[in-house]
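First, one chain by itself: the form predicted alone, in structure tokens.
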Amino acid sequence: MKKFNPATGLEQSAHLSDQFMVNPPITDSATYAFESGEDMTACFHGEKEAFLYSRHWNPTNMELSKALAAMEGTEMAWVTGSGMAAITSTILQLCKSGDHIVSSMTTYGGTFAFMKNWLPDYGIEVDFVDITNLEQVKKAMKPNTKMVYTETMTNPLLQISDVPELKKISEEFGAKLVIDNTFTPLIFSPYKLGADIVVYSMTKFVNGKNDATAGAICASEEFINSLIDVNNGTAMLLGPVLEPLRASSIHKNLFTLPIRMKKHSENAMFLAKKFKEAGLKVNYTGLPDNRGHQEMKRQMNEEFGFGGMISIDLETKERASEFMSCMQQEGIGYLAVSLGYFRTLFSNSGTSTSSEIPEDLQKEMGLSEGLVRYSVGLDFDIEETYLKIEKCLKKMGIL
């Protein structure tokens, strides 16, 4: 019988049929047996490679991790029960009391809250900067800076981080560059551009179904092994493991990601052009006059387009609320947080996914209270979708 070949990513059937399974099996065992006490001891000491306990490694999670590492070009990956679990595990593995972080001011609200409200209680200092202002980043760096953190495309302002230049700054100070690529899987390859570690909320585009929360950490073998070390690895000791049934489902969804990202981008570009023609304040990096357009073109994998994220500014949260309610009633999509779903999702960022950021800081970073963020879906007839949006805009007297 043929053995499992890690290079092919195929799992041999347990039957003596000499056939391969189309989908890798789901391993739902929480623990694994050893042939001897010596083998178990060697595994705990890191002297023997073996499955020990599913909080550490699970065969199903390992298959998904291999696929993610191949996608990102990293040596290894590790999967978690949520995107925040991936982010916090990475931060706490790299930083200890007395250390310093430079982070993008514009970032997911949960990440901002963890850095602003939680880390200082444990002696970790964070300075927030305009990540597109490289001089500001340099000025914020200190001798004890251990990490520069940003998102490839920031949430919700859709700024584009200059990954190669941020890598140069990080290296100069001996810090690690950590990039959240949740908005732009496949569109950007941050590790290949210079990032040391790439994190994801797989809940979003990677999975694409909004039926699971999950995260991923893609990095060097050395870093992943440090994360899962039984004595001091944050991913091992904090226990943010992904359930294997979900890992199997995400692994299968991963194979449609290239097709999905192209369609998300195609639909978003159509809507962005329509919004611009209508005279709305639209932010989409695919538009030539967008502030991040040239920077994105310089770093992106163009075959996947400019992504599925758009925002328009309706100036007040009241107008934004009325508009989103109308869109949901018209069947355009859902007034809901999250993104990367096959249906269009929309939300008012300042009162939802960025609500952890104080209002004065929202204004400083340029976040309008009337910002409506779209995660554009996989609509088959995007022209019909726009006509419904246009109906709401006309109903409100915006058009």
Second form
Amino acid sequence: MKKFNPATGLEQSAHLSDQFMVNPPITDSATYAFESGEDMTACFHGEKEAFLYSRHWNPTNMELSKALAAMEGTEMAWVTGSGMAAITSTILQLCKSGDHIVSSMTTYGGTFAFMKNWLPDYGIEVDFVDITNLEQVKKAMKPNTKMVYTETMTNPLLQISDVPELKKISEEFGAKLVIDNTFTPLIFSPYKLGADIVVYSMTKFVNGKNDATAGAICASEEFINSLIDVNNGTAMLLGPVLEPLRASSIHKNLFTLPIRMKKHSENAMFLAKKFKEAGLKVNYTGLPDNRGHQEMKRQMNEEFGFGGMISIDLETKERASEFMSCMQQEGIGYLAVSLGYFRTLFSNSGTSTSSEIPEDLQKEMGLSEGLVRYSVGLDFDIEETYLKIEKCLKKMGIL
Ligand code: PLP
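Moving from the form predicted alone, what structure would you give for the form predicted together with ligand PLP?
Next comes the full complex, this chain leading.
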């Protein structure tokens, strides 16, 4: 057994190396010592691999990153303090002043706002398209297009992006295809389908506990190394790194992700069918007549189902608001933004997570003001949950 050295976390964990640790050790060292000045210099010049400072790499973050890379099939991953940190670091690494981006018009509102309100001030031009219309995507491409950006299942319209076809278009123009897979971890494997970079808000399904904000960037070793380059990497220079204590807790939650995704999908399918039978305008990609159903079937890993996200359209924001308050009082879940929690969450997208999108554009993209988005939870008795929802629909005279 190695001698225990209380001065270094690394050796402390090595002390246990003749036993199996069921969880990787947590290393919360912000800095790391070198044997010699030469070693340190070599590390700064990228000639020696070592931990130098936690904004760059941390052993606990590396354990989580390895697990995420294995999940995605990428060479490497890097973990951030929020999903927006993953998205903005990726975009700013790929695009500089004078470059152009083609993005899905329906993305998470924060992503849309960053591209619409922020990037133009830095000389980066963005064209927003209907990502399901490949002709529109092609037409929007320019010689200076550096990135095509979309979500595998878009927020909140639940459109399905055709990843292999988008890859072909991107490649033709020498652009990178970046996919946000936040709504559908495991259900889609965008990297295997052709994406160059996959980003996550781990705040959602990946962590699943609503006790942390976090993000991830899964990509080639070359791209991840460019992010952490001490001279021009966005991860290194903007400092979006995830806290290692959090990385450790998220890593543990990752192990239950496969069974959680299956259960979210099973419960969402049950509710979607009930909503349809009740005659409501329901959007769930698992329903055979849904516009994204066939596209999803072509690309998905079927064993995980169609995911936990559903929306219903109650036409006005006032009706949506009354309905959501009733559901919260009935104990169905919470009137709260976010998704992927073990309890059901619901919100009115147009006035919350998509409120950054101007109203006229919301109408143009088909986002109804009465849209109620559900992130269906892991309810043990989903039939009972539906009976409570039905009670609210009846109370409001909808049924
Ligand atoms: N991507 C999607 C699809 C989201 O829904 C969100 C947040 O709602 C984000 C990214 C941003 O993630 P975070 O809140 O962790 O910064």
